[in-house]
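Given next, in structure tokens, is a single chain: the form predicted alone.
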Amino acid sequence: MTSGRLPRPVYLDMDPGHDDALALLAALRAVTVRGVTTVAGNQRGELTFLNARRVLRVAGRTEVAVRRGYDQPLLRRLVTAEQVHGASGLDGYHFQPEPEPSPDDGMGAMEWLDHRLAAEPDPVDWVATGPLTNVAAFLLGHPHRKRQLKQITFMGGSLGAGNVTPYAEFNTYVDPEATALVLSSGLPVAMVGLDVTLKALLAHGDIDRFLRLPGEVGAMLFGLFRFFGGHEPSANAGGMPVHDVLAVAAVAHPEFFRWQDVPLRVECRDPERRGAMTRVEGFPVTRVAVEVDVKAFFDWLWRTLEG
């Protein structure tokens, strides 16, 4: 057990995705992962579901439950990031053997979350690293479970420029209505946005360091991030962003970040500015990371992966 592990459980909602895979591996060591739900985003829903199970098999953690959530945004057609993550969603590594089929008890992600949260003795954290479709749908359909949620922490949005348009970060662009619903849920919400994740770049030369990790995990991460570094549009000579794992760090070590309470409006009407975030007084206040201690973050990440 690492020093960053939380005594309370954490649920993850993801769309793996290279940076989601790294976030999942870090979470397995830094917090108590009670389960994973997957959502369409970086790739189609059937692939993000498969990819979460692939990563857990490589990590030797197949006991962690994975449930497939929404395959489409709440109100829009799905936009994926195949150009970044490849046809599989995790291009760069050949997963073999494939994970065993998940047991089918007829319970979908929303029903499964309802049952699991009902059994939690204390409020839990929920960390989301993809479009917020599952989170918004669950809150809409199960408002009585809000009291079981301590905080929702998500990677998404931006207080600056976007990465899919000049205005919007990918996750909020894919499902802006879901983002707006989560921000207005009345729950404590913490956001780690693109303007912060772009400050924490994994140096290209540090990809070799993954090979020091034991077993298949190191080879997997090396292959994945060698591919990712050549396709992530925000990568530059200084390295590549690892976006999603910063949301895990924000739960395990919020002191790595400087936070501000910001009233946020999400653009859902203007097609050109879809998913853009602006500060507007009177809108729900979100706890937003505005700075990150990059050295402390990477020291923690490598200590967590190598520990």
Ligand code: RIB
The other form holds:
Amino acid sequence: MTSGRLPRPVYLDMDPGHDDALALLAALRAVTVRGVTTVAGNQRGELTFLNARRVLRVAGRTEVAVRRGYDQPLLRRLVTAEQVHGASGLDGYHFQPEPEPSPDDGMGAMEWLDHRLAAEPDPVDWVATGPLTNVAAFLLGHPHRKRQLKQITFMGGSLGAGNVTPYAEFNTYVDPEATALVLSSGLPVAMVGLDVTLKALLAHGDIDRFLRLPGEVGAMLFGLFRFFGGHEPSANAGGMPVHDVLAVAAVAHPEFFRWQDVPLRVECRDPERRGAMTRVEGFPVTRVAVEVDVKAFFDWLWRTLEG
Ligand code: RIB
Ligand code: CA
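Having looked at the form predicted alone, could you now put up the form predicted together with alpha-D-ribofuranose?
The complete assembly is shown below, putting the previous chain first.
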């Protein structure tokens, strides 16, 4: 954070989701969260919308606006990750009481983003941690708002193996067309892919440390990640991934990462390789994280949560 100035303003687009929930909590402390839009991905749209509001209620931050985005990918049937995040999308913790009914005036994510970005004095960061359906749809429908966006940073894709198929990471698998549209939007795009997020594993024993956090947040994170550690397919003896948190870290501290500008193609035709990312000269260039300082990342995460 630059001394004397508020942390940078950030819009979040998420599909909570356990790691999205941790990313939201980190963002609430590390940057200035202007609002959250939710998208179908880890679970159906009505559940990811409820889950974002559940986490904000536990964090005592119900003043943060949450608006519901799309319930299905641009062109495809929704594939969820219920086997990872559970029937609620945030299994492992009993949210009681439920958040108050959303006070919004029924305004959906697209209209709300249009209004809010129009009022931004300077270009802002947009961090996406689910399928890029909302981001792509908004850019298609509101090209005049691109001037209010500084950069889109997303967790998704992989320069290596996938986690849904051998080729594709979940977010890009769910909506490859949306990913391709965002990469070719003409905006600066930064990608934190699976190959990097799998290097930053939260040790199973470290979830006890959540219990030291004040209030209900600690108990919530402990329950959520006790569940997640037993269901995330990439979890191993070394720990469990916290994929989406690295996208927030990439905005707050890009220096934790080594970046490469890569011309990326997203596979949208071949059913077997759907969502696969390949380096193809001549394609739009995306700034891709290729390494992460794992110690610096976790030192930051605990400092941010415990600070
Ligand atoms: O592949 C990991 C990504 O898919 C993360 O965003 C996780 O929340 C799931 O949405
Ligand atoms: Ca996610």
